[in-house]
Structures are given as C-alpha cells and as structure tokens.
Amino acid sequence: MKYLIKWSKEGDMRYISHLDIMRLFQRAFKRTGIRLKYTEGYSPHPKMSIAQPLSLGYTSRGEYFEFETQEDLDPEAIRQRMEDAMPEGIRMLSCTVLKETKKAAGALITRGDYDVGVRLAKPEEYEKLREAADWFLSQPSVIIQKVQKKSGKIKEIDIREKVRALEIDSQDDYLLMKLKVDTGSASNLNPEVLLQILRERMGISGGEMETRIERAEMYAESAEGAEIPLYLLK
C-alpha cells in the first residue's frame, strides 16, 4: 500500500539537513514496526521519499513524505505511531492512501506557498520593500544569470514568470510576505533568489534585512489546470 504523510518542521529542526531527515524517518519506521517495501535488485532500499526537499534553515507546515508498506494499515494509525516516534519539532499532520498507479508525489508538485517574515533595520525601509515588490510585479520579465551545476555554463533565467503571487501584510513590528512560486521539478524558484532581487532594488545588504522563511503548502495541478493541495491527492 502507498501512503502520503503531511508533516511539519519547526524550531531548531530547521537546521537538520535533508539526508538527516531521511535517516530520521527510516529509524522512526523501524521503531514503530511499520514494514516498508523495498526495491528489487543488487542493492535494495526502502520505497520512501520526501516529495520536495526543503532548504536548510526553513521551517514548514506543509511537507510531504511518500512511502510503501508491505501490509495494508489504517492511515490514522500510521500517523499516530510515527508521531510518537518523532522528536520535538517534527509533527505528523495527516496520512492518506495513494493509488498504486499514481506518479511519485514529488513529480506532481508544481507550486508552493511560502510565508516570509521580514524585519528591516530602519522603519522607512518597509515602504521601500513594498515599492520594490510593486516594481517586481509590474515587470514583464526579470532576468538573472545562473551557473549550471553539471556544465558550469551560465544560463539566463526569467524569474518573473516563476512568481505566481506576491502579497505583503503588515504585522506588529515586521512585514509578512506571502509568496506562491514554482516549486516543481520542471520549474523551481527558491524564495531567497526573489529576496535578493528585492534587496538590490532597495539598495540594501543582506545584513539589513532579517528574514524567516516557512513553506506553507505545496500543490499539484489537475487536468483542468486547478491547484490541488498535495494532501488531497488520492
């Protein structure tokens, strides 16, 4: 049976790497006695994967973990058993059954919501941030140069088309920037890239803008083009 767990990553756990999180889940399955299916071949490994790795230092309330078990189990029982096996800062929010024929959850992701809390060194810079965001949204394209990992070649990328929504709300002593950006394997934008563009537009350095980034949700796309939160996949 194939399952999808929605989970959160909070507090100091934001500093735990993707590989360490994978090891954490593997150990948790062993402690709970949930038997995973394994791949065939010379070097079998458990059929489990994180849908979309989270950048180090980010928190999240919308992470997903896909896995297959050797026997059919109640999804809520799995969620509770895994919750009991996790350290502080990792919570199991829900568990659902996926169709065996469904593609890997990570391959279905197209968009992601991010909440970015922003504190600036000077009060007047908050208005500059709003102006920079308005400027970005008004542009038909915003081109950056990115070095390709494999070839080392420089490629020009239009990040404007990757930002689907950008809103700024005032809070007590900071601003909350709500983003919807491409988050899939076909197209992806790290929010840090957008923040760097906004800082450059404002004429400030990274040290003058304190940020805390949290991933709020990830989405697949239906055949009709509608966004579906990943936990609603069946």
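Numbering follows the first chain given and starts at 1. As the structure is a prediction and not an experimental result, all values here were calculated from the model. Think of the rigid core as the biggest set of C-alphas that the two forms share within 1.5 Å after superposition. Compared with the form predicted in complex with the partner chain:
- When two forms of a protein are overlaid on their rigid core, residues whose CA moves 2 Å or more are considered shifted, and G225 is one of them between the two forms.
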Second form
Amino acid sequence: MKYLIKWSKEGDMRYISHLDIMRLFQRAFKRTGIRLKYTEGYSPHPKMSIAQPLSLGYTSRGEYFEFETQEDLDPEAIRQRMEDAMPEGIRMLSCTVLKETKKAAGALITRGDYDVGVRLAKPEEYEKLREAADWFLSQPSVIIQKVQKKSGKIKEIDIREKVRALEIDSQDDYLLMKLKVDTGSASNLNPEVLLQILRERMGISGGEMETRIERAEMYAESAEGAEIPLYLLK
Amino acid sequence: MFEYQSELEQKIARSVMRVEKPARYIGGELHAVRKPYDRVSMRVAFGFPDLYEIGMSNLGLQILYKVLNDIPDVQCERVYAPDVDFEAIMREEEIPLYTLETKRAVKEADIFAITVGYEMLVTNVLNMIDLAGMEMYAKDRGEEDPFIIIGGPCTYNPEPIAEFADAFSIGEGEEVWPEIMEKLREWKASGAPKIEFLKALCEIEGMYVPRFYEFDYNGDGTIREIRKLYDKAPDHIEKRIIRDMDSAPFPTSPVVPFISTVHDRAVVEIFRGCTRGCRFCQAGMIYRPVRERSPEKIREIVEEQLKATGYEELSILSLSTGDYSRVEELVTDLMRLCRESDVSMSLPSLRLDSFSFKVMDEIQGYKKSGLTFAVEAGSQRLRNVINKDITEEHIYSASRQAFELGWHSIKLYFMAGLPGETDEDLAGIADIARNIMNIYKEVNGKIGRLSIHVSVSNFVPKPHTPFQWFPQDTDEEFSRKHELVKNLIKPMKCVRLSYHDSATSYLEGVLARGDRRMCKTLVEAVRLGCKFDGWREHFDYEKWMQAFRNTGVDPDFYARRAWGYDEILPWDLIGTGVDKEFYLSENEKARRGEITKDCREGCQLCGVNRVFDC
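Rather than the form predicted alone that you just supplied, could I have the structure of the form predicted in complex with the partner chain?
So here's everything in the complex, that chain up top.
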C-alpha cells in the first residue's frame, strides 16, 4: 500500500539536512517494524521519498513523505507508530492512503506557502521593507540572473511571476511575511531569493536582517484543476 | 518565531548556519537524555576532545553516558570539540563551550569529564578547557569552576596532562563514576571547599589526584623520587575494571546521530582484554584480564539495540573477535538474527579459518571486501621478538583459500622501527607481498583484479608494555625505512603501500612517555595554535618543536632515549595489575628472540591475577 505522511520539522530540527532526514525516516521505519517495499535490481533501496526538499535552516509544518509498505496497515496506526519513533521536533501530522499510480505525489506539487519572520536592526527599516514589498508587487516582472548548475550558462529568471501572494503582518517585535510561491519541479522559488531582492532594494546586507523561514503548506492541482493541499490528494 | 530559551541559545542559533555541518552543534538526537531542571541535582559535562563524528562513535562515552544518566538526579551531557570554523565564531561571538543536551555553558556543570584515547588529542583537551572559559592549570581555577576529571586509555600515563586535571579516573569507568557522584553529593551537601572533594576522591580506588604528588628529578633529568603531599593519598593507583561483563551496564538505547559518523551502526562489545601478549601492544596489557560477555547476553543486547535504534548495520567489538571462546556459536546466532531483521553485519578481526570463510562468504556475498592480516613484522625472527603469533604458512594458505573463493583484495599491516629490526626484516615485507601475488597468479592464472595494500605504521613505544624502555627511531630513520620498503614494492604494480607520517609518530612517542615537566610545553603549543594534531591538515610539527624550545623541554629525552630498568618511570604510580618485573622479563625474552605463549595455554605469571581474577 502507498501512503503519504504530512509531517513537521520544528526548532533545532531545521539544522538537519534532507539526506539526514531520509536516514532518520528509514531508521524510524526499522524501529517501528513497518516493512517498506524495496526497489528491484542490483542494489535495492526502500521505496520512499520526501517531497520538495526543504532548505537547511528552515522549519516546516507542511512537509510530505511518501512510501510503500509490504503489508496494508491502518494509516492512523502508521502515523502513531512513526510519531513515537521520532525524536523531539519531528512530528507526524497525518497519514493518508495514496492511489498506487506511477507518479510520485511530490511531483504533483505546484505551490507552497511560507511564513517568513523578519527582524531588522533599526525600527525605521520595517517601513522600508513594506515599501520594498509594495515595489516588488507593483512590478510587471523582476528579472534575476542565475547560473545553470550543469551547463554553467547564465539564465534570466522572472521572480515576480513566481510570487503568487505576499502579505505582511506586524507581530510584537518582528514582521511576518506570508508568501505563496511556485514550488515544484516545473517552477520553483526559494523565499531566500525574494528576501535577497528586498534587501537589495532596501540597501541592507544579510547580516542586518534576521530571518526565520517556515514552510506552511504545499499544494498540488487536483483532477478538477483546483489547488488543494497535498494531504487531500487521493 | 524568534523565541529562545536563553541568550546563549540565541547566539548559537545565529551562528551555526554559518558553519559546516550545523547538526554537530545542536544535539536533540534520538535517545539523547534531557531531564527536567528541577529533578537534577548534579550535572556532568562529558567531553570528547575531537569532532562530533569521531566522538559519537566512541563506545566508552556512550557507556558512561548511560551509567551517569541512570542515576535519577544526575544529568550527563555531551560536548565535543568544535571544528575550527565554529571555534572562530565562538571566540568572536563569545559563545562559551556548551553541552548539546541543555545548551548551557560547560562552566556551569559540577564536573567537566574528559576522555582521552589518543596522545595527539591533548591540545584539544586544553583548547576545550580554554573555550569553556576556564584556566588550563588546575591550580589557577577557582571555587566556582567545575572539577575536571580525565579518564580514558591515555591516562595510564597521566603525567603530561597532570597539572590540568583535578583528578584522573584510571581504568574502566562503569563502577567508578557512580562512586564519584556519591562523593560529589556528600561534598555539595557539606559546603566544604573544593579541596575536600579531592581528598574524598582518594578514598575511591582508581582515582588519582595529581596535586597530592610531587616529582623530584636527578641532574640527568630522570626522576629521583615521587613524594606524596597528602598522607591519605594512595601510594599506588590500581586501575578499575568490570569483573562481570554480563551484569555490567551497556547501552541498549545509545544516542543515534542525525549526521553520519565514523561508526554509524549498532555495536556490542563481546569481551575485554586479550591473551596473546604481543609485546608492542599497550591495549593487550592494560585491558587484562580477558572478560567475556555470554552469547545469551550479547544476543539480548543486540536485539534491544536494533529495536531501539533502527540501525541497518551491526558490528561486534573486541580486541580480536576470533579469540572469543564460543565464536562459532555466537557468530552463527548473530548472523541469523541479522538476516531476520534485514541488518548487515561486519565482523572485524576474525581468525582466518574455514569457519570464518564460510561466515564471510555469507555476509559479504558478491561484494567481497578485503581480507586483513596484521602481520606486524616481515620475518619470523622479528615476529618472535615482538611475540606476534602469526606464521607465513598461515597467511599463504588463508590467502590461497580466499583467492579460490573469489577474493581479490588483501590488506597487510606492518610496523617499522620495532626493537631489533634489521633491513632484512623490512625486505621481508616485500617478500610476503610478492609471495601472495604469486599465489594469486597460481590460482587465477594472471594478476588481473588482485590488489594488495601494504600499510606500514611506525612503532611507538608505549608505557605499560615490555617495550616501554625502548628508544624510538628518529624520523629520518623511519623515512629511510619507508623508502627501502617502497623501492622493493615498486616493481609490483598490484601492491599499494601506505605509511604513517613520521613526525606525528615521533610526537606521539614524546607525549606517550612524557612527564609533568611537559605540561608547560602543551600550554605553549596551544598558545602557538596547535590543535587537532591527529588530523594531517592541522598538524604543525614546526609549532610543536617551537613549543619545546620555548619551554626548554627536550623531546628526544622522552622518545629517543634508552630508558634504564632501575629508573622511576613517570607512570610508576599507576598500576595495570601487570608487574613491572613481567614487562622487564618480556623485554629480555624479546632480546633473546624467545616467545611467550598465549596465556590461555597456561598462566604466564604477568601478575594480573593477584589483583583481578583471570
């Protein structure tokens, strides 16, 4: 049976890399005794994957992990057993059954929500940040240049169209930016890229802006073309 | 989003993203112990003076972590040496050395325990004390500072670091640590000055409080006398050991790291000690007598550990697996267990007989890794001198069998600079490699996939061994010997040679037999920037030599001198249970090329059974 677990990465767990999280899940399955299906071939590995790897240093309350088990089990029982096998800061929020299609659920992801907390050195800079955000939203396009990993060629990318929504809330001693951005293999934006553009507009360096980034949710398009959170995927 | 438990935690959070592998510095691993503050009355910061990945692989620390945290009101917390990138930030941002469990400064703990397993870690020990914001010399530390207690195999000669420790724990720590904590509890309740706790430690067997002893020296630099400064301090500090391995505490829920470490797997120790009596081997002497854990207990530990950790690999640990008395039964049973739970198994140091070939064939399948022989010396004559019980006939017949079963890779360990060694012995290293090559040709018709790796390490005379009086080779001599072997091996394309760095071996030799006069040299070395000396990329020989010059200490006096039998040795205060006379007679037998039998074949009267049961 194929399952999708929604999980969260809290506190210091943000310093654990994607690769190490993979090993953590693998060992957690071993601790629970839930047997995963393995791939065929020369060096078989368990059928499991983490959707859209999260950048090191980010927390998340909307991570997804899909896997196939040898036996059919009750999804809530899996969730509970995995939750018990995890260290503090990694929580299993829900577990659902997926149709055993070829395509991975993670490959269907198109958008993601992020909460970005921003603390600035000087109070007047918060106004500047709001201005920079307004400026960004008013632009028809904001082009950055990116060096392609494989070819080494420079490619121009429009960041503006990847930002679907940007709202700013005042908190006690910081600003909270709520972002909806393209997330997935077709089009993707790391919130840090947007922050860099805003800092450039404000004329401040990375050291003058303390940020906390948390992924809140990831979405896919349903068969009917609606944007749905991944856990509602059937 | 920006909430922190403390200012220190905030500083750490702001810093760790700027360094390589932040996960080294945050803790929170599975089975890490964190007790509620109000339930804790004594805190021990347990330090390992190397990187997280090395320290997390150390079984000793995992055992003592369990032993201490099993005491309800004791919180034991881990601390490893930060890598140079994080250290620079810590110093700049004024982040003191802190523990992973509570992210509180080491300086706030009651005891800062440090385990030292290798001579080249001593600068890291001092650097960690400094990073913790404490004075390096014990005499300069105040009433508010934690006690620094050092243990581990390196403390069988504690003198080069004696002035930095408040106390040393000599030998195995499982039983002694609860006793130390009881003394600490009493002392804390008494409100007495720190010196009273150190006096109380003298009542515990195996505890050495260096400030209660003073060394006097002769004009030629040798030791004239060791004087006690506190009359109730013991005359002789005998090591502590665990007598019964089955009832000894062993971690079944060890801390499981997030990042991959050197030994990232389940591990069970099957026995301690070794009966073979190789004369160069310190481990073979200091861990006497042999004490085995029963196969039933081992199985129980393995089952619990695999269940609690989810590890995909199991390794068994001892000085030589093949010497375990019920090895076939044990290995067969563990293999079955591993197969049932999809766990792979690694079996180090098996004796190469038909049983082990069957075992290795099964656990390695088509992915056959190399076979390893610790030959140690290139001729039977020299192997007799060092009492290494392995013959060329055995190596060749085992190799032939391995090649017939489809092995293609052999690793051979040797040493250079052994007592009584000649160039013929070194040439013998190449001969053995050549003979193995020819056997492969006979079996397979051609050299084909054969790979022979010859590893030559430099012999370092160690305290508490029959060769403790022996002058070490100079680094020029080591280099000449490496060249000699290299030239003889060069024509054989299938043989790869590697050897240890001579300067590192020299310094290891100096530190191994150092005395208290060397403490100031270590402080100077740290001041000059020496750290991570066991790491090739950090080791700076010139800085070390400068430290010796600046402090007026002659390193050759320790490493390259033939020590006298009648000398007082810096480590004479420390007892392993083995008599000094036994080392002496073994050294004499070595000179005559006589062997001493494995003590399973009859007691060789080393003396350990007068103190401990064999």
